[in-house]
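Encoded as structure tokens, the following chain is the form predicted on its own, with no partner shown.
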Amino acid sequence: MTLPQDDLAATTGAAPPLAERLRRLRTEAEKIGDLMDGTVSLPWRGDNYQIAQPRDFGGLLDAAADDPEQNMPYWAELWPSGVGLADAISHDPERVRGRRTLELGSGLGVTAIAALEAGAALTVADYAPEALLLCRYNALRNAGREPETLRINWRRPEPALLEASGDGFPVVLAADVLYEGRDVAPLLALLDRVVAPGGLLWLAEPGRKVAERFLEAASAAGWRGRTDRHPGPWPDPKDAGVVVRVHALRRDG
């Protein structure tokens, strides 16, 4: 599925009002297919976000499946990870705050209100057009503010990404992007490109066997840091005893 550019990107002089903002941007997002509305809290802040998303994925589905790249629509779920990353954000505002900071897959932007409540100076990037349209528009409702997207297929990242790094990003988010064995690598050597010297990568993630093989390969790579442990509860009930790891890791050097 591919969306229209959105006509507000190219719009100069002064910026629309917020509720106009937000009309427009939900206009763009209901091409997506019928949205649906709900709340969202963060169980160790208690703040409450209202997110939008999309009620059917069967289209969604049918999209990814004519991608050469077979990039799942998970996007579009509420998953537990981007909400434990949200929460820590907004428990430890300081480590983003004023900061260049880029996240790794959008989602629907429950992480990226944190970062940006926070006073983060956020770039999103993610692969799908549609979720960067519907992080914005999350963002906007519930923390005022738009973060900078950028649309890119982290395993092969385009110079786009690496000329917005420019010398590294102070801090890197990333909330459930570890599904595939092929995701291991690719983020491994994406993270030595985009993260400064000295910065952050905050990584959430439910214990897959996958982010153990990429939490070894980057330990052997020289990243240290701690893990907490969040039990949730989380949005929906299905991921009831889910404990997300979140990780704060720096290189070595």
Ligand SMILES: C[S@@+](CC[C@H](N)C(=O)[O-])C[C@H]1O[C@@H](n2cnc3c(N)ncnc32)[C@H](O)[C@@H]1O
The other form holds:
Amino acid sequence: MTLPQDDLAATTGAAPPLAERLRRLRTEAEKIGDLMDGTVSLPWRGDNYQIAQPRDFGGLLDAAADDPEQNMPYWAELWPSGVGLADAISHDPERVRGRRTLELGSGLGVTAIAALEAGAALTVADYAPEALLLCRYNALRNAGREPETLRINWRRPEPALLEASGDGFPVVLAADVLYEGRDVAPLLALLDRVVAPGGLLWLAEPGRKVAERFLEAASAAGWRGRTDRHPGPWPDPKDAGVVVRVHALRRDG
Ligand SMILES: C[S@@+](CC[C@H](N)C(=O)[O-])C[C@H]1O[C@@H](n2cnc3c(N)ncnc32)[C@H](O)[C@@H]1O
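Switch from the form predicted on its own to the form predicted in complex with the named molecule and print that structure.
Every component of the complex follows; first up is the chain already shown.
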């Protein structure tokens, strides 16, 4: 007797085949709204990723206008920092290979794809369930694997994240998460808890003032390391001239 795949999975405990998992995730993701698919190229390494993202960013922005917390749908866009950090990971995969790795603010999953391809045991965290879903879909499509996901808001204590963190993640990734002043102190406090002693904070940012404030506060708190500059080019021509700074930081002591 031939069983449909779902019955087969229920009987054997086996995961459905990749094509079926992709089809299901795509169906879920299309409930967010009309999606468009494009190619993102990593400028240094030349890897190409197929990325699905919402077509109507303006509509998502309008919908967010009523949000009392003013949580913007920036997860729906491609940002140079995410591409730059993906490029840095692809260039130096040993930093994450085989390591428990956390990404804060995953967006569409460009950085997550590079981390998974490099062999990271990856958990991604974001407050937008749509971001987590598209991250899973884009990761599975490109890397053949999905990250674990955590829906968290880093402005509040998050027991689920602290539990997942255990003694800390050896690597924490974050791309363009510093654009609101209210996030500087909570993110620094969270990183202090979720980066393992001696662990790496790999942070990419495009030179916003809020990021400068964060870096000053991090330096005062003992975070040290090196910074590489990445000039692109980036997927969106309007980002021409943006220089992404990729910081590899560790805490003193
Ligand atoms: C500018 S986007 C960057 C996305 C991705 N890292 C990239 O570079 O393409 C910022 C990301 O952080 C998430 N984010 C912003 N504030 C957050 C918060 N307080 N808690 C959790 N996630 C947050 C957003 O949903 C979004 O995915």
